[in-house]
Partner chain sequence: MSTPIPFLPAHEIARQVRSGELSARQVTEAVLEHIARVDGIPGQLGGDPQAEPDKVHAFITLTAKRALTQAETVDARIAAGEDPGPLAGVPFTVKDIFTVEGTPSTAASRMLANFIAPYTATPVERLENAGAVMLGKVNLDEYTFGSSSESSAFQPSPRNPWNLDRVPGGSSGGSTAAVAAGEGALSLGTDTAGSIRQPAAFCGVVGVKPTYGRVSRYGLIAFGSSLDVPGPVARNVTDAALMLQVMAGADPHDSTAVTLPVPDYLSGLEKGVRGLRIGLSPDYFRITYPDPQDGSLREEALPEAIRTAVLKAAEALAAQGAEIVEDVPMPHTRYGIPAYFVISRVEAASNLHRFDGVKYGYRTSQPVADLREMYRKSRGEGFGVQPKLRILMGMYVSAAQYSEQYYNRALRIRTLIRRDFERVFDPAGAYRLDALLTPTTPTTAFPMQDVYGDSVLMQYADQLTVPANHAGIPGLSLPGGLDAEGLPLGIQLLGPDFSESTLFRIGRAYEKATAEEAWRATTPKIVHG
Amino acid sequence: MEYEAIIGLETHIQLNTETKIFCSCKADSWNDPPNTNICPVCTGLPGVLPVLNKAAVEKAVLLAHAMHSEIRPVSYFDRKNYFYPDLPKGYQISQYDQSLAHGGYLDVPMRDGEMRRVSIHKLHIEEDAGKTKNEQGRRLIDFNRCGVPLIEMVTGPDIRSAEEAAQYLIRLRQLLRWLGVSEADMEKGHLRCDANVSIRPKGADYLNPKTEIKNVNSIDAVRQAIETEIKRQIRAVEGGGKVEAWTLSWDEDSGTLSKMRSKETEADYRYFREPDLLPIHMDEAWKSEILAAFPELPLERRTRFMAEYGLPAYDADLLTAERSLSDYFEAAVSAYGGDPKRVSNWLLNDVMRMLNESGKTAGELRLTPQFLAEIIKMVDKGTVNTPTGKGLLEKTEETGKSPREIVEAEGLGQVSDSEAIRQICAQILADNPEQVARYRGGKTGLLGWFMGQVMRATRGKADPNTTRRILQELLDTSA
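Chain structure, single chain, in the form predicted in complex with its partner chain:
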């Protein structure tokens, strides 16, 4: 029998706000020792109250808008009550029935060029809990992560394969970074994912019991874990067994799934409205203020790059992988004024290598889009030759000076004045009578050697075509 997989993803997205969601502690503790970014509020001391960080709401609105979700004019916080040592208040402040946004979708291009629309069921704001770990029989708690703002986003059961799940996460990660709402680094837990997986005979219209896979910390792990689980479920069904609603944990090192617990009934979190926080009133004025700077999204931009600049899909895809790079490209195209493909080539071949080597984003380069355009134009005009132009990329980045200034200061301008080149060539011939004799004796291959001498003498500035013409003229005619 042929089966199809039904997959839904539950993601937790850590927003990249400066401070935590309900207090003024630093939100990012990646490099900090345990329990250093904490205060009475985020450790739940008696008598403290949460105060909402507006920036978390604003970032959530950006994401909700990008997911085509409907943003509620009034939304509420609720308490989700449960006991756990790393949950200092004994409840998590979350949103339940009237969350910031609901509905929506993300279109995900698949490798075969098809587009898969993944619906969004839930999108809400909540606070993160701390971390516990067991060490030598003791349980240690780090409260640094308590109160870090999260968005929980749950998809509908619209994903049909492990590869589709991976593509969804790749596109979500791209979007989060594009919007500037999250660093979206799965290894650092900025983007966490649980996968709900079930199978059914292909074409069936019912849902079978699903398992939930937790602890998957990279896109590859999501792909592998789902793949493994689909195979396990098929084996179980084919063997006459059935799939039970377990919670499974993925072990990255061994590439295996293990059962964490059976999941017969939902826990009762006794949700009720958080009385310590006011509702969020997302009026039109605030919403339009937040969305005023809402960017064109990657897929839209990719399509436009192909249409507007005549770029091949390959270029458009690479250039829109990251917002800063695509902004850079457009700025350079506009400063350049010539063929966008030429800018794309310079960017994807040379500038990309600089980015990869330095770890900078395009927007952080001292080699601005205007400087890049200047360099390409100088090459086009023959003011400098191509190798000098490529060398200028690094020099501009190092000094922050304009390429034109560098060319002038260092005298890098291409020498295309044939009289000047003629003098240099004549001098080189005069200095190397033996080579001249050998050339004239038939070793015409020595022309390259003469070219090299001229280039060395002019530090690469001599226009190669002019040089070749003059050398040949001098060597051939004065015989």
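Remember, predicted model here, so these are calculated numbers, not experimental data. Whichever C-alpha set is largest while still superposing within 1.5 Å between the two forms counts as the rigid core. Positions refer to the first chain, counted from 1. First, how it differs from the form predicted alone.
- For P85, the Cα coordinates differ by 2 angstroms or more between the two forms after the core has been superposed.
- Positional change of H68 between the two forms stays under 2 Å at the C-alpha, relative to the superposed core.
- Remark: with the core as the superposition reference, the CA shift of E405 between the two forms reaches 2 Å or more.
Form predicted in complex with its partner chain already given; the form predicted alone follows:
So it's only the chain below, everything else dropped.
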């Protein structure tokens, strides 16, 4: 029998606010020593009261709007009751039946060019719990993460393969960074994902019991864990067994899944309204204020880049992978005033290499979009040759000076005078009679060697096209 997978993803997104959701402790404590970034509120000491962080709500509204979710005018906080060592209060402040937003979807381009629409079942705000780890036979608890603001977002059962799940996470991560609501670094726990997986005969329209996979901390791990679980469930069913609703833990080192506990249901958490917090009233004025500077979204900009600038899908995809790079490209195109594809080539081939080596974003470069456009124009006009132009990228980034200023100060202007180049070429041929003889004997590949000698003699300033033409003329003329 042929089976299909039914997959839903639960993502926990750490919002990049300065402080936690209900207290003034620093929110991002990734590098802090254990239990040094805590207070009576986030550790749940008796007698304290939570105070809602307005910035967390506003970032949640931005994401909800981007996900095409309906933002409720009134939403409530609830207590999710469960007992675990890293949850000091014995409950988590979350949202249940009247969350900030509901519904929505994310369109996800797949590798084959098709678009998959993934529905959003739930989107709500909540606080994070702490962390536990086992060390030398002891269970250690770090409360630093308690109270960090999260958005929990749950998809519908719309994903059909491990690869589709990976592509959804790639696009979600891109969107979170684009909006500036989260750093979305899975290795640091800014974006965490649990996968719910079940199988059924292909073409069936019912849902079977599902398992939940936890402890996956990268997109590749999500892909691998889901693939492993799909294969396990198929083996179980074909062997005459059945799939039971377990929560599974993924071990990345061994590439295996193990049972953690039976899967909880919502009834197990005994939700009730949080009595210490008022409802969130999201009136139109506040919502309009939050959404006033809402940006063009990545997929929309990708489509526009192809239509407006005539870029191929490959270029448009790379240029809209990160908002800073996308803005940089548009500013460079505007300053250049020529073929956008030429700007794209310089940006993706040369500037991207600089970004990868330096770890900077495009917006952090001293090589501004205007400076990049200036370099391309100088190459177009023959003021400098292409190798010199590429070298100017590094020099401009190092010094912060304008490319034109560097060219004038270092005498980097291209030598285009044919007579001057002819004299240099003639001298190089005269100094290397053996190489000339080999060329004329059929080793025409030596033309590149002669080109290199001319470039060395002119410190890379000779016009390559003029140089090549003159060398061929002199070499092809019998002595």
